[in-house]
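Only one chain is given next, in structure tokens, and it is the form predicted alone.
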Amino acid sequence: MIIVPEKEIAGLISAEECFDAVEAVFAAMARGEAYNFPVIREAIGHADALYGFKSGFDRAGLVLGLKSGGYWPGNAAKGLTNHQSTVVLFDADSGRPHALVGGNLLTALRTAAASAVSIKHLARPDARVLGMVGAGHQSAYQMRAAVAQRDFDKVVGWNFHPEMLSRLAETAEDLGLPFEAVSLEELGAQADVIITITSSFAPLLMDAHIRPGTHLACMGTDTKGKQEVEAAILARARVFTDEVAQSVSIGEAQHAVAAGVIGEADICQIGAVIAGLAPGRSSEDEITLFDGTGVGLQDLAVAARAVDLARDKGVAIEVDL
């Protein structure tokens, strides 16, 4: 068995490789070639966390495992990452376990590159002005993710705690970008595509934010309840996802579902556009937005691929199990 520790994860992939893998396997999906199995996500009454599993099997790939972790909400009083993942693979042909890989920069790698895939293939290819809602851990990998995939003049950025919003400017800095801190109103006046991170529970976006020709990535709904975007945004807008069975019970898509305002036949997956099963953007006004729920095939995808690197680099432990 290979052991691919936390500590390693950092100077083995890249985010290009992550978004490779990402896309890859979104397309795998929409083809029938993956597959996700469900999730199981519970209040373990300890902690204040929430932990649960994630996993699939990638019949292409010969990719089977599982991801394992939550959020423990007490971890950073510890100097600790709040989210803790590991991920598991198994031998596709024995069912022997094959890899025990650290998470958690994967999993904030794999997000970004879900919502960098959006909007590679659904923003407008002339979108200049990107906004961030949400300046939290994950907010600068998402962000170094998006600029790859257009030539952004701007970034601006609002979040419930203003303090906060220094991650964001120093991101654009190094990113050689200008970064301007607006309300929510002027955010959506302003941004061509909109990255919504944020672990809300009722809408921070209105409908009448929302422009004309505007991508939206929304990656903070993860969970039942949660909620970044009003559901007539949806009902606007052409709704894609990573899974249509994520998108319409814990994703954002769970509220315009309930409100009967869009039905689970409206939805796309992405793959289906990446496969060129389905199309994209129509026109340059159309609003398009990308519910991302976090599926356990994007761990397992950028998990194996660690595991190669880590042979390749010589960094890999081998154990007898």
Contents of the next structure:
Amino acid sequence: MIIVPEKEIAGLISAEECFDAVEAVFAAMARGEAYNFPVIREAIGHADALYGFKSGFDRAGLVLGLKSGGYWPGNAAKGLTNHQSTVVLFDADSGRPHALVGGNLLTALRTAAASAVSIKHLARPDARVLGMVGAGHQSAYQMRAAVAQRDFDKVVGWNFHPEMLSRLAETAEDLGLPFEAVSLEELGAQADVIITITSSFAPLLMDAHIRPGTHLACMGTDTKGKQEVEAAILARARVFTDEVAQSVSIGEAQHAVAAGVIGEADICQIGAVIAGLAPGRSSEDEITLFDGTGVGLQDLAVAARAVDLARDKGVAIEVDL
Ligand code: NAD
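Given the form predicted alone, state the structure of the form predicted together with nicotinamide-adenine-dinucleotide.
Let's see the whole complex now, leading with the same chain.
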């Protein structure tokens, strides 16, 4: 079995390689070649922690495995990351363990890759202003991946906790882009592409904020009850997702479906657009919305790539199990 420690991941796999792996596995899902297994998520009654598994099988790439992970709110005080993830891959022919891979950085990279894939396939080609709602850990990865997809000349941002906006300003500066902190009204008025990446449980962006032609990548809602945008936006938009079952249960679409303003059949798997099986954006004025809920196959795809790269670069640790 191969071990790829967390500390090696940054030096091994790039955002571009994660983008390619995620785009490919989304297409494989739409072709019926890869599927996710039901998600397990439990409050364990210790350390206030949430713990669970995301897993799946990519039959085309022969990638089988799971990501174990969760949220330990007391970790930051101990100098550890609150979100903890580890990927285990298995040999699809024998069931033997194949690799153990640190999954913390990979989670941020695969999540940013998903919204970037949506921007590539759904945003207007002439998009110039990127709007960021959220300034937490994930936001910097999101911004970096997004700017690779369009010729953005400005970033505007809003955050519930304004003191965190420096993260967006510093990331934009690093990318050579001007940054402006704005109200949500102003963000909707200026932005051509909007990424939401917060842990909000109430809508932040309202229907009145959103202009025709906007692409939204809603990435924060990955649990029942969370919500970042008003359900009326989904009623006005064409809605895309990584996986429809997750979108209607734990994603942003849970609220619009429960309110009866859209149905499950109105939501398109983004892999179908990538694979040429469904149309993407159909006009300049259309609002497109990607409901990125985070699927296990994304984790397996980037972890499998990291294992290949670790082998190539001689940093994989081999153990007999
Ligand atoms: P973080 O804790 O570093 O940051 C949290 C963000 O949410 C900050 O911007 C904070 O200001 C904001 N926030 C907190 N409470 C809020 C409230 N009541 N109203 C509005 N905003 C509020 O978290 P992170 O690691 O950046 O993750 C952000 C979100 O993305 C989380 O909800 C996380 O579960 C989700 N996430 C989704 C995926 C996916 O695949 N879709 C992957 C990773 C993380």
